[in-house]
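Just one chain is shown here, as structure tokens, and it is the form predicted alone.
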Amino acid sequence: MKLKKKIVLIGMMGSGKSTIGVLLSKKMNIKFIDVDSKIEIIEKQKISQIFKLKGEKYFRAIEVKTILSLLDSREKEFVLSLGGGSFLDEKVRKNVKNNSISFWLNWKPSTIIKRIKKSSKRPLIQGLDDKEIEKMMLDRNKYYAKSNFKIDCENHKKNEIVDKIILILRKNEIKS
């Protein structure tokens, strides 16, 4: 299949947008990025040693900064994994409106509660309780809603995931 097109998955932390992402573009044989791995190899830190010592103001910037030029670049084809608040930017919305296809990895939030809760990666949910999570999450669903597609994850394996977005890209590649 030949898309010419950048794939985008949004969605909270933890929904599986890196995992999904690598099995995604293995299957379709084209390059696979993960935004924060890139932003932690060009700042040489871990996401949650820039949050500490530089703030999350300053990572939101070179968040966006990175994923425009990952955007506007002339690869044609790749798997763009984005982190979980990145899609909270309006710049950044209308950049994967124009310049590729969105899929937002939904689940319940039960399920994403007990992936992230114990995580010392996630420097946003620090000291949150399951409710300010869950709230967290309702208030970023509005933004994801925005994506060309909605994935229900819920009860499916990842290749049943993946499976899901290749078909709905192949019906999109006959339209086109």
The other form holds:
Amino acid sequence: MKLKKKIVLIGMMGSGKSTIGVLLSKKMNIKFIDVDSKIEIIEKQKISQIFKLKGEKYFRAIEVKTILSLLDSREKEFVLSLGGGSFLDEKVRKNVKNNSISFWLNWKPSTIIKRIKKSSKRPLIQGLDDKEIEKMMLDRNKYYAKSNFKIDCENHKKNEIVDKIILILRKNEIKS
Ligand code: S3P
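Given the form predicted alone, corresponding form predicted together with shikimate-3-phosphate:
So here's everything in the complex, that chain up top.
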């Protein structure tokens, strides 16, 4: 398959962007880049430490800068998984729209809550109860819905989710 655009995965924390991204890139034989990991390499610090020591505002600025430079790069053949909060930024959304084909990995709130609640890796949800996480997710879904394609993941195995994405990419290639 000849890709004309970068592939971007979007969705809430715990939606499987990195796991699906790795599987998708392997199946397509292209590179995978995880924005959070990239930031951790640039900053030489874990995301949770960046939040703790430098604050969310600092993290968001680095996050936007990292995403925009990846999306602006000439290289086309890669799958990029975004951090769950980055798509709330208008510049990121515009750039994703112009330079990539984007997929929102959508799950029921209860599935996401179950997955992320016990994680200490996710500073943003520390101290939130289920209702508050659900509210955050529903608020964010309005932004995630601006991606090119919504992939309903509930009750699907990882490989089925990957195949759904590949099917859309194939159809898109035919159209383009
Ligand atoms: C965040 C999601 C995290 C990470 C940071 C903030 C968010 O990435 O970027 O903790 O605002 O949703 P994942 O979506 O990969 O967990």
